[in-house]
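Take a look at this single chain in structure tokens; it is the form predicted on its own.
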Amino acid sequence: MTSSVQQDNTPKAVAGASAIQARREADDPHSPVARFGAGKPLKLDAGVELSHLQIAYQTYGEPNAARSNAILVCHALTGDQHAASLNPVTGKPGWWETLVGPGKPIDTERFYVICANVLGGCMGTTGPASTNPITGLPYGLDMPVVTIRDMVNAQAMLLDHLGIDKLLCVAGGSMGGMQVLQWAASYPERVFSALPIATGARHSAQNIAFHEVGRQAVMADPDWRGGHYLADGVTPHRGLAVARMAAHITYMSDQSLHNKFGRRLQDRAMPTFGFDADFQVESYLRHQGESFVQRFDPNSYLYVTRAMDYFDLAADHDGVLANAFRGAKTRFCVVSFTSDWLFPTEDSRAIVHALNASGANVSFTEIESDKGHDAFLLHEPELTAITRGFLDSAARAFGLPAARQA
């Protein structure tokens, strides 16, 4: 006689399993970590020091003898260090495997590629889901608020740990692009080339507003419990799912939503005249929300969105964006997409104008695409070609061997 145990797939059970997984990844991730003890604290923009810092990262490829072939890839809001490797929580491919890998534009047979989970994240770098060494409990809201500059300063500590003095390139899209710009402003001597994609030099009022809606959705969930849900063994999965649904709309364009769903009904011939997911687009958004809560910590969502909101590179340089890049020798390639209304092309043009005013070496491309903001994560042949060409040119100028011909 055999017996079987039926798996509990109710939302509450899934959320509980997610909380356990979040705790596991926050402290003991499926990737290498660099740890910095009490003697090497990170001074934050908030005016406090964060000690016992842990940074989780992945590397792809090998460093050359001079360690001069390093590329830092910076992830976006809900990304992580698994740019070109299976995500240990979802089992899905890396988020940038369109561009990173053997023979791809960011060629891991040629370059030493580094990607770190950002400060405030939930995949192994110190964040609100991490254990506070003082209390032995998850930080929760006791974690200091962090900024994009804090994230970049933590990455600089990681590069020192890895023995990388100078980067061939820093590349990333969206919040990753913000990090690219901050790298070029904070550490110009360490960045030979920079590839900021679908990003801006500051977060707009509209984008801050969207983030606030998401944060309020999380905090309004009764299971948020003032940010201490992990200690109570629950998670505000409903609020985080709604936040993800709202945000995901901003990542797509009206045309891409129309092409993918239109007004088609979901598995039915007639409307139900109720509030079930009658339309395919509704079902899609609900799936996005439900899958997101299984891999992301709600408090991390608060912290990382807030870091994006605070980003304003010109404000750190007397209100003049060009001053952020004054005298920099870094080569830039700025890329935008025609249908991106989250970070529209005008944001990229403002960056280019500032770079021109500072005398920087800069090229700019606006790619025709109907995929919206998410285009930088998807297969876009023109982005592939631009990335390959820019990195090949930078590598030659940096003194690296030419790419092998296929």
Second form
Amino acid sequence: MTSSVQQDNTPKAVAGASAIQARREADDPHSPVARFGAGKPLKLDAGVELSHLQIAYQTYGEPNAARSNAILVCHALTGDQHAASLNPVTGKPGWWETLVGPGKPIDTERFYVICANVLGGCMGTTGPASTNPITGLPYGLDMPVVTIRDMVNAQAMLLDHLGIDKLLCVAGGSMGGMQVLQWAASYPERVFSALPIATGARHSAQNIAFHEVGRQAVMADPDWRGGHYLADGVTPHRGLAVARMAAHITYMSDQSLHNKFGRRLQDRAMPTFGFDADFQVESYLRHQGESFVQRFDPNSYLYVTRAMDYFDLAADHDGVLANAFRGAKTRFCVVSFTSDWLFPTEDSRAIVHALNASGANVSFTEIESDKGHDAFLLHEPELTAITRGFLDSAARAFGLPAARQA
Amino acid sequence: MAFREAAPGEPVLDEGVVRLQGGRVDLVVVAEMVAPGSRVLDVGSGDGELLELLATTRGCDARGIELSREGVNAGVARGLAVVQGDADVDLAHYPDDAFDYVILSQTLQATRRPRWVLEQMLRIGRRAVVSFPNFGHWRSRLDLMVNGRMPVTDNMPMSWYETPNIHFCTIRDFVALAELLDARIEKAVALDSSGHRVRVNMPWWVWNLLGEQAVFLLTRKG
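Switching conditions: you have the form predicted on its own, so give me the form predicted in complex with the partner chain.
Then the entire complex follows, led off by the chain already shown.
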């Protein structure tokens, strides 16, 4: 920003500053970066190779001498590598500080925790907002479409780079859970335990439908400009905000929206008989949309939602999900939430049935919560207890020393 | 008994000690029927007491299915492998011969389809261990005959209108079901109301009268 005598602290200026910061993160993130040169391309499911791959990641805690205490945390659709550290764009705490940190279930005093921005993301791992080193311009739609498996293969390259052969655990919720399942299927020998939360082995038709609404909102914004908005110095923020508003509804439950807002009016005693945000819930959604566009790249939203749509683990294994885990030695702990209608318990149960059929060691629990899909990101005491119990037991079986008694 | 000595704080596989501590003697009898180091599925694993007993004293790879969310969460938080599920439905998803033993302790009478559940157990496991309260116990008979009321005992403490137990049976009923399913009875133990074993060389009708609980080890014939 230009140096001015008087700092502009109006909301609009602050928002503009974070948008600029977000734009910078795509190439030069506030986190370590692993760069893979032209000689180490990533072979994508789309049938093309992606060279000059860059992966932005965060680590918490220290690896032990045997490098056997590593836990990979996988983020959801709009998450990033800042699982347990201040987000450089929003200034907010990490997205999984409920579970990751010193003394927490994913204990950074005990474990070496790694979290990478996904392929196709916009926080420093190669994605449509990144500069294509060959052209010097943002990839935009020249970026090949990526899949969950591509994301996982990229993470495997990062682990090689970090010298981690085998993970004590891979954990994640929602799209992060999809990556967990893909990890267990693609690299069973590298995954000692897996914790997929609020997820499914495939994206349902309903979920694809919601994503399509979001993508159409982005692409219907005239400032999308066929995906070339970055070159033109504009951004389809209205479209992306609408996409986020629609998506946000799916992350909550009817009950949680009701508890939070009910039919209460926003700063007014009477309805205005207009189309302003009369209701608190409208105001809340508008705010969610507006703050999201400050930190997320619209094209990246298209790519990452697409990756989730394409996810169907059974289809990659002759239509039989159990085949994906055949002979797996990995221990699984599958978790769902009662009020999650985006990834309902039946989706988790399908995973569990497949794991049972393949003879895998599996725990499964449905946690009672009224917070909807987002419950995995929020304070849920049972999730905390289960994660701690599962990881303690896995660590013990993996030969790690016991946790220090609090 | 030929078990290794338990370390301090470890569960002890000793009926006398368990009886004195007011614990479930039937779990000890069940655990004793399981060969060390085997793969075990406990159907209706509750809070994981038997799973932990099998893992710590028998070195088993023990897994559970439990209907109640509280039970599952308690078990998983203790580091046990427990799946939230309904035995009446979810056993169908396990492959043949997936386990050495499938255990059903004090749960048979609460299933909707006891026969189907037992069939599934004998399909999934090479052996099935079943423990259940004996409705043929003299006190149950007395309650029905003299008082004309459904029995309420220490082992069956709930009244008929609130008990989850919907399929009571007697020891002889169970033997008949085992025969119907062409299963071989390898071992059988009856426990009296104080948790002591009914003497071995007694005919079925005596067991059926004196046994308040029974534990059976079944195998598939052929």
